[in-house]
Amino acid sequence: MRHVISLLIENESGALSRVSGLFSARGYNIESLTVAPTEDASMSRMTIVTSGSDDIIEQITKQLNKLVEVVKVVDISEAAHIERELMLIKVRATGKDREEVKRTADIFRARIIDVTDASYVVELTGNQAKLDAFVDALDPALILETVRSGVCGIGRGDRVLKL
C-alpha cells in the first residue's frame, strides 16, 4: 500500500542523509521525495512517498522517531489530505503538433511557459493521477524531456504538522 509520510526535521546538514539512509539500509524504497524550509527556519519538512503493509510502515516511522535530527512524523494518507506534484514537460510542437500540444494542455489546465520554434515547455501541478494522465495523453514521440518535482502533501482540515 502506497503511503505519504510527513517529518519535520531539525535543518541541519547531513540530516537528508540520514533519512535516506534508513530506508535504504533495510531495503525499502522511496519512490518520492520533497523538502524544503518551513516558516521556521530552523526546520525543515520532508514529504517522502513510500509503498508497503501496515507493518512495514510503522516500523519506518518507529526508526524516524528515533533520528536525532527528527522532530516529528505523521502518516498523513491515513485520513484526509491534499496531494500535488510539479511537472515540467518539454515537447516536441512543430507543425500541426502546436495546436494539439496546446489543446491538451488546456484541458488539462496546464500552463505553456516556454516557447521556441521547435518546442513548447509546459508545466503542470495536480495529483500524480493527473500528470500521467497528461503523459499518457501525448504522443510519446513529442517528449523530449520530463521533470516532476515529488509529491508535497498535506493534512485536510484541523490536521496540521507543527511543533
Given for the second form:
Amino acid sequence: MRHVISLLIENESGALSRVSGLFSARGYNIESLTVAPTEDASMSRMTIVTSGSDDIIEQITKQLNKLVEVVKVVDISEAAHIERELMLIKVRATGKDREEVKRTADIFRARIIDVTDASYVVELTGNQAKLDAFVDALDPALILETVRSGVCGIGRGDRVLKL
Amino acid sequence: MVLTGAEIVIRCLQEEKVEYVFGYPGGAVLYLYDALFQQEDVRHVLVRHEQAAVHAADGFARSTDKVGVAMVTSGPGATNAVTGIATAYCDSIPLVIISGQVPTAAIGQDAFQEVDTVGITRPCVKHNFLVRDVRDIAATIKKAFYLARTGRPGPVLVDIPKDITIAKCEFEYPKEISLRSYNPVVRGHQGQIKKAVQLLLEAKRPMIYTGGGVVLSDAAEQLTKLTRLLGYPVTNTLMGLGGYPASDRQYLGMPGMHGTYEANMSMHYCDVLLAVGARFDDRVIGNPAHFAEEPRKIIHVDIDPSSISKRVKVDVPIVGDVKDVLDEMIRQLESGAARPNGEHLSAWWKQIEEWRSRDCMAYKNSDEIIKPQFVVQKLWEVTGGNAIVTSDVGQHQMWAAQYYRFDQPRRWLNSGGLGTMGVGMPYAMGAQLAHPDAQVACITGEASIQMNIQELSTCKQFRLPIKICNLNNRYLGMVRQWQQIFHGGRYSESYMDSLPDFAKLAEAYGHVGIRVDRPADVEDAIREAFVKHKNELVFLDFQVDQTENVYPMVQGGKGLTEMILSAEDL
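Moving on from the form predicted on its own, please list the structure of the form predicted in complex with the partner chain.
Every chain and every other molecule in the complex is listed next, the one we just looked at coming first.
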C-alpha cells in the first residue's frame, strides 16, 4: 500500500544520503522524496512517498527513527491529510495548439508563467492524480519537458509535526 | 586554554579515560600522532594493518564495558578499517574510530589518499561525522562516545581533515551532551512488563532465549537470577554465550544452525518464549515460516525497537535496556505471590531431558588423529573454564562455542553477525591489554589466522602472551563441509596447499611455536603453553582430522526441528 511518510531531520550535510541510503540498503521503495528547510533553519522537513506491506512500513518508520539525525517520523497517510505536488511543464504552443493548451490549462486552473512565440511553461499544483490527468489531457507530441517536485504532505486539522 | 585541533583530540580521549588507542599513522594524522607522542595517559598500540586496529579496539570493548578506540589515516587507512567497523556494527560493539582526512581545501579534488570516508562507512556505523571546524572537535568527540555507548551500542567514526588538526581554538570539554534527535529508551514500559510476567507465569512450556544484548547490557546477573527464580530452561545465542552459566542444569546449550538438539526443540515447541537482547537471526531460528508454524506467545525485550517484530511477529514487545527490564521483572515476581505451575513445568522438563538424552554433542574421539572438539575440551579443562576465548570464523568457531563452556559473560569474543575471518588474534590482543593477568586463548584455523597473521609482530612488540590454538585441518573447513553436504563433494577452492610451518613462523616473529600431531600430546602441549610459557605468545599448531564436520546442523532455509545430528543422518 502507498504511504506518505513525513519526517523532521537535522539540517546537516549528509543527512539526505543517510535516508536515501537506508532505503536502498534495505530494499525499500521510494516513489518520491522531497526535502527543504523548515521555519527553523536547523531542521529540514522531508516527505517520502513509499509503498509496502504493513510490516515493511513499520520497519521503515522504525529504521528512520533509528537514524541519529532524524528528529521525528510520522506516517501522515494514516489519517486525514493533504498532498500537493508542483509541476512545471513546457509545451509547444504554435498555431491552433496555442489556444488549445491555454484552454486546457484554464480548465485545470494551471498558470502559464513563461511565453515565447513557440512555447509555454505551464505551472500546475495539485495532488498526483490531478497532475497526471493534466499530462494525459495534453497531446504527447506537444510536451517538451516535464518537471515535478515530488509530493509534499501535511496532516489536516490538529495534527502537527513539530519538535 | 588554546590548543591545536590535534591536541584537542588527544585531550578529549584523556577526558574519556581512554587507556589504549589502536592505530597506524599516516600523512593525514601526523599532527594527531605528534600530539599523542607528547603525553603519556593515552597509550597507542601500533598494529600492522588498520583492519586489526579496529578489531583490537573491538576486542578490548567486548572484553570490558568500555568504548574501544582506533585511529587511522585517510584513504587506504580508512578503507582498511572498514571491515573492522562493519564487524563491530553487526555485533553492536561501542567503538570510536578517528580517521584522518585530506585538508578541507583538498576534499573533492581527488587528492592523494583521499576517499569519502564518511560516505564509505555510512551504512556500517551507528553514526559518523566530518569535522569542518576546529571549534567543533570537542563536542563532536563527546557526541561520538555518547552515541557509541548508549542505546544500542555501535561504532561511531569521526573524520578529521588535516588542516583542522593544526588550526587552534580554546579547548573546553563539554560536561553534558544532549541530542534532540537521539533519546534511546532505557526503562521498559511497566504495563508491558506486567503483561510479560503474567504470560511467563501462565506458561506450560516456557523457554528463555537470550543474545548479545544481555552481555552488552551487563545483565548476566539479572538473567541468572530471573531464570533461577522461574526454574525455566534457557539458551544463549552465539553472541550471548556466558550470559547464563553454561555448566548450570537449566542451560540447554546454544540454539540455531549448530545449536543443541534440546535448545532447538525447546525453542520450537515452547508455548511462551522470552527473547532477551536477541534478534531471531536467520542462523538462530532457521526458516521463519517454519518457526511460525508452531503457535507460541513471544515476549521480546530489546533496546532497539527496529529489532522487534522484524523477522518474527511478537506478542509482547518491550523496548528498553535489558538490565533495567530484567530487574523490573524480578521485582514484580518477587513482590507478587504467583509462581510457575510446578506440574506443567516438571512435565516440560521431562520432555527436555528426553531431548537432552540424545547427547547431541557426543563425537567419536580417536587415539590416532586429533579431533578438533577434543582440543577445545582440553583447553577448557586446562584453563579451568576461566580463559577469555576469541575465535575466528568457521568450523573452529562453532566447536569453540559448543565445547568451551562459558560460565561468565565477556569471556567469549567472536564475530557473530558479520562473520569476519581474521578477528581472532586482534580480539585476543585487545582482550589481553584490557586484562593483563587473564589467560587469553585464540581458537582459530589455518585459513582464518592467515587473514591477520601480521599481528604476530604487534604481539611481540607489546609482549602479549596470548595462546593461539590453531585447529589446522588444511581445509577451509566450513566451506568444505557445505561442499560435502550440498555440492556433491566438489571441493572447489576449499583446500589450502603450501601452508607455512606455523610453529617456525611464530618463532620467526620471536614467539614460541609448538606443533602437535598426536591426541596424546594435546593436553601436555596446552599445559606447556599456559604454564611453562605463561608470559610468552605460544602458537599451538594442532594437526586435526581433515574430515570432521560440525554437528548438529540445520541447513540454511530449513526449520529448527529439521536437524542433522551426525554424519549418519546425511
